[in-house]
Amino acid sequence: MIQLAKEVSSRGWIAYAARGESGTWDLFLMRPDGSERRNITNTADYEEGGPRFSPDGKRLLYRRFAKGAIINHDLWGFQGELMIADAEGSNPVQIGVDREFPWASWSPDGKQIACLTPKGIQIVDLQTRAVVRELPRKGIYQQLFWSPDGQWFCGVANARIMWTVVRMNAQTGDLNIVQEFQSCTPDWFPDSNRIIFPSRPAGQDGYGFTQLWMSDGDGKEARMIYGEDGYHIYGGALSPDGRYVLFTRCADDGGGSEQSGAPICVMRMENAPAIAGPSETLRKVHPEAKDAVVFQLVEGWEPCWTYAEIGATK
């Protein structure tokens, strides 16, 4: 673990939400080894969460909620106001009113956002804030993210059954299933070919909880990344080069947004699949899994990673 911390210490920055000194949710930056941690919103009158770096790492998209709001781990993308600030938290701009531009996700060039609305998937020009294109959502109901190459969306859908991770062609709207049954909160690998997501496979009886999985976009090569009996693994995200994986390790289902988050962890992707702790039954299901080498950071929620350098708040 010490070697892993040294390895990632200078590899950019992690943004995440956590409780500030006032008790509200604020946005923080830290180095991937947990050093140089700083509060970049520090607002006692609002709650902030769901940070997402722009593709060039220069801006940060997030949602701002009313003070005291309970941030629902399933519905947070529909809550609050969309905000965009410089990566170090300066110059915050409110983009929409409460519940407008839901589940906003950056386009590859950072000039547009994709939003998941009851009417469909809307592509919005950030300069004019006009809807320039729209696609049917085809059962997708949360966690919409645009692939880095701009060719795909991923999300959680009611496709044959609920809690199914799907991929959608961003031009045609064609949709395919990636992983069925108790799978959620997907995100993209940097290559746009693979998807990372938490999954709770069928047949678990008293073991496993929620593991972190990955699959190719066709859903044909699904495999576990990390699992541990007694914990729900959420917040899965990749470093910009795909060599490292971020996740949160929570004893309670949901990732901890309703309370104070969960420990943020870093692991090398080359060590996957990995299992932590005794996890005897889980190890029988995945006999090829290695012992996890994981570096645990602070408690937080929805971390993301950029290799761009970020200066101090002005």
Second form
Amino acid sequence: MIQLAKEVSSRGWIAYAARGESGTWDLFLMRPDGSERRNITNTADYEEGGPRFSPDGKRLLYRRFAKGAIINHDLWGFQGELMIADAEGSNPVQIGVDREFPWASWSPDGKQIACLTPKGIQIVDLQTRAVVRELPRKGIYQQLFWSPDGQWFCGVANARIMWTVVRMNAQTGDLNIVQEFQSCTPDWFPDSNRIIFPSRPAGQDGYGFTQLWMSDGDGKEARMIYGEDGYHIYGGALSPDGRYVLFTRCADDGGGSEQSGAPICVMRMENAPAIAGPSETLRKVHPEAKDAVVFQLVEGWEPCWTYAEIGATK
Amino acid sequence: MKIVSTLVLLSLVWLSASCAKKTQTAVDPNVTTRGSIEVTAQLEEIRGDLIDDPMYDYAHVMKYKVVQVHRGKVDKDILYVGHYNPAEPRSSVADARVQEIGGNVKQFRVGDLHRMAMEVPIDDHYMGGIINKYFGEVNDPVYWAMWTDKAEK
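Compare with the form predicted alone: the form predicted in complex with the partner chain:
Now the complete complex, all chains and molecules, led by this one.
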């Protein structure tokens, strides 16, 4: 684990949301080994969450909520105001009003955002804030993310059943199922070919636990990345080169946004599939899985990673 | 004179009782004004179990037989209606995801008669998980229940 920490220590920055000194949710930056941690919003009068680096790592998109707002693990993309700041948190600009531009995610060039509204998926030009293109949402109802190459969207949809991770062709609007049944919060691998998502598979005793999974965009080769009986794994995000994966492990389902988040963890992708703890039941289902080598960081929620040197100071 | 007074008194009592009854069964203005469609319909079938999980919200599609159309255009006798978090009483079901919803139905039971204010299709008015056990079998549009009151048979 120490070796893993050393390996990632100089590989850019992680942005994430966590409780600040005032008790409200703030945004933080830290090195991937947990060093050089600093609060970059530090607003006692607001709650902030859902940071996403722009593709060039120079800006940060996030949502700002009223003080005291409960950040719902499923609804946060609909809640609050869209904000865009420099990557180190300076020059924050409010984009639109409360609940406007829901589930905004970056275009590859950072000049547009894709939003998920009841009317459909809207492509918005950030300079003019005009909707330049619109596609039917075809049952996608939350957690929309635009692929790094701009060719696809992923999201959570009602397909044959609810809580289905889907991929949509960003040009034609054609939709395919990636993973059915209790799967959500999908995000892209840097190659735009694979999708990472938490999933709570059927067949577990009782309620079961949410594991971190990945699949190719066609949904033909799904496999577990990390699992641990007793914990729900959310917040899956790849390092920009796809060699490392971030996630949060929370005893309660949902990822902890309603409380104080959960410990953020780093793991090498070459270690996947991996299982931590005794996890006797899970090891029977995945006998090929290795023992997880995971470096645990601070408590937080929805981390993301850039290799850009964004000028944050100690 | 005494007979006339008694008759007047009885009439007043009947009128009063009649008014009281009328007040009791008065139609909730929420159901007559919300949405663009209003029907009285009998709940014919609930396919699958109604999940009661406070962590996750969803709409469950139920099958209704139309008894009377009060407002809007309804082409078929059978409707498929999505009810939000149906394990919850309608009076307390509104939340952060769905704010414009309510009614006095406490529990969904097959055979009950409901007066509902609705919109169609559900996707234009609700963004969330949908349990639709008729998927692939029925191609009719799914209605979205905005207000659901119990109706008298």
